[in-house]
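Take a look at this single chain in structure tokens; it is the form predicted on its own.
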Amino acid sequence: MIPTPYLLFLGDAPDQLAAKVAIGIRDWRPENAVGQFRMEGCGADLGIVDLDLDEAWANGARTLVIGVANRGGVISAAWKEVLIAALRRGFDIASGLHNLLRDEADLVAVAAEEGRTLHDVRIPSVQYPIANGVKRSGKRCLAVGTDCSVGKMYTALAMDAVMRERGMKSTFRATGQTGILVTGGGVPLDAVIADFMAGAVEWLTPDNDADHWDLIEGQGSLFHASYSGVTMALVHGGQADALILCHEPTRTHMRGLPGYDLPTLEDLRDTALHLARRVNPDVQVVGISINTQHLDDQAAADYMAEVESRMGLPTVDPFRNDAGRLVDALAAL
């Protein structure tokens, strides 16, 4: 177990994007978040208490925690001193960056010399089975998105905390970094060998009651040149019942790939539908879930109207106003 709270480390995130991993753990277990540690030119701000490692150390937190997810995952050679400083000061660290804190020498002597623990979220710690394809009981969720990082996560989060308040049965299924450290528990899915990705999301999402959802933490696209591939997994894997698109609509383009446009909803539906077929021909698209943070009120509003219009589907904002539609739209299946 990973000690809490935590002292969310921003390092040189270059803005907030990049600190979604902090910003998950921000919105979704705030009572773990004492504070924020940023080093000179961080472009990222949770809107918490900045605080260095003894104030945070004061203040209770316990493990210092790598809030950002960079391209690539690596641990820089400056944040390489403050991390020292924290295993010093007496924290724990915890990371979910692909470059693993167990295989940098320095911070292990240290951790060794100081009685820490080094926590690497990214790391398998089961033999998951290939995929079977066989169907099993129980429901599924999956959400899907145009791009990375446009709210999958916080969809099913904002689903299954509204499932829970009715009294229906439902899991989250944490399938990254930020999802893991939210809840304690899942599959680090892009860190698994791939022939082996599909049978661990059949492993995350076992028979169950036949009410019983599983609401399934999307990852990446299935139209992202980078990461396209863990999707696929997600989706054979999952073998979905429901399919809830998620769209951010002021990106000009693909996270981190200036030369390729996002897909349209109508390009995500019909892709993911027809892929989903393939091991669940019932599945359905049942609602769309709309990443307004940088839109205001209105202009929120106008857009969502549009879009369900357009669509035919329930569209929302299920973190800035409410998830029930799209909860209403796995009750009505």
The other form holds:
Protein chains: 2
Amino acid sequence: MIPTPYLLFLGDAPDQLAAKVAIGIRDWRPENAVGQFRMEGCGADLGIVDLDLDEAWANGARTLVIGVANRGGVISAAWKEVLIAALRRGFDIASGLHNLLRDEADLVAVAAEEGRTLHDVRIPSVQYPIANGVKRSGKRCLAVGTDCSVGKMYTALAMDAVMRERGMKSTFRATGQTGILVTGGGVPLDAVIADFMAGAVEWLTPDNDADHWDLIEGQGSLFHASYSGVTMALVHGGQADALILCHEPTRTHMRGLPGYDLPTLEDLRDTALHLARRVNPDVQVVGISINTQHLDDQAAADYMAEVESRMGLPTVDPFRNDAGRLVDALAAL
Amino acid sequence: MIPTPYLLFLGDAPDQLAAKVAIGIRDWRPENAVGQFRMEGCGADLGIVDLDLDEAWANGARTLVIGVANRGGVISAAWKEVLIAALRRGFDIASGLHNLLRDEADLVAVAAEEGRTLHDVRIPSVQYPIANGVKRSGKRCLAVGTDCSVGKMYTALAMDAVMRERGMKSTFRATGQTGILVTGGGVPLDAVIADFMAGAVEWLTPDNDADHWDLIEGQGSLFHASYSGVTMALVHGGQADALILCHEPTRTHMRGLPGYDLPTLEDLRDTALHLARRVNPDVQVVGISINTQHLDDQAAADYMAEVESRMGLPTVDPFRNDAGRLVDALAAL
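The form predicted together with a further copy of the same chain, contrasted with the form predicted on its own above:
Next comes the full complex, this chain leading.
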């Protein structure tokens, strides 16, 4: 686990888009976002208080999270100065960057001297077990998509937020770097060794109270030729009681795979259900999450009404509307 | 690629069973097996010529392959003496042991001095690409199983052998350590990072002549809760034109998963075909391979006749009979 709360480092981010990870943390775990650290020329602003390292420390922050994408894949000298000062001040550093903190000799040396930890959340830090398929207590919900990047993480986080508001027992279980930084822990599933993928998911979603829900972040798609194996491990390791189908209706082909059509929601439902029953015969598809960001209000409403009528399942856009009806469906199980 | 041919090192193997890997090499690639090297007290015998290091070198062997499981997971001092002498003589060393050659400081040092390579075939040595799903030329056959260890490798090797005899163009594509040692190359798929699994399979089975068949070694099972993600990557990365269903009829539960029944052959056929069509709409299930080792002659014949009649597909045990009818089915495509 990454020590929370965080100071969110925005560096010299050129614009708001580059600060996607920091925005996710601010939106989903505002209690983790003590303040932001912006350098000269930073074009991003989270709308939270600017703090220097001493102020952030005094306000309880214990990890500096790199909340931005860096330019050109290198950790610049300007960043380094801040990162080293943060380690000296007592902070851990967490990053989801492709180039790893642990590959920077100066950061490694200072962290060792100061007894701090560099958290590269793209890389597993645990020796996961082989999955055993044994039924676990508690309940689990998994978002599965017709494609990659259709809103699976957002859906799970939005459901988790509603469940917390309602006083239900729930935990968002991160399986990707952004989710791990948001919550402080999880499994970077796409970086796990093949044999241990399903075991990593079992490890992430252990026995729990009978009325507790794990909301498992989905990855990839069973229909995506590049990443379907990762999704399969989630379906079998996740042992879901409830599946949410996620879809983005304007996409013309699978992400990164020109020439590959998206599957229908019916095909996703039938395929995911058949595979998921292997580990939990009682699993049900309980709702549909549509990412309508590229549709206007009327088109979005019409599309969702059509899907809801056709599929006979509550259909919402958890960003445009909210995830309440999906949570109702979980509660009704 | 591992330099061939090999000297097969049996060490102090307690019995024939411990020499499974060496037996596989002798059976499937006898031209790779120049001789065997047995130490004092060795209980295994491949029935091929015993050679010392100098004799093996003179007969063309260029890699010493550790063809046995070792005891207690350590490379013993007695083994070390032979392995170091082999490196000094000019041999590479190849191993599928869990404990890696590269973790043995003395072997690493001598290999570096002599300019030799230590091949740990459990560990990928290539940075595989992300799968792109682009249609490749040539033909591919993939064995899929109702469970792990039902004879998928054996089936593919047996088909490859028949195709070579018949002068057809074929290549066995190894995806596990034994297959890699047998043929000298391949992908240790269960040790590949999740995101690159399907890409590794694409890399292993590149564009080829229109009438060339890759016989891809299957792994795991789409129905095995621990390893299904690996199988899924084979199904989508492999882009099979032909699927062979593999089954062991006396198994009472999935290997390593008490309480999990095996799927039916019908379920395997329908599930594998549906998923495989995603990357190749023309894929067909062309035959069934039954591992009848635990049935007597009559029971085996009866069982296979029943399956053949029920499924309408050529059904053989490639060990008990031969793989000719499966190859006929490929040739008829």
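Just so we're clear, the structure is a prediction, and the values are computed from it rather than from any experiment. Residue numbers count along the first chain shown, from 1.
Listed options Val235, Thr205, Ile288, Val121 include one hinge residue for the rigid-part rotation between the two forms, namely Val121.
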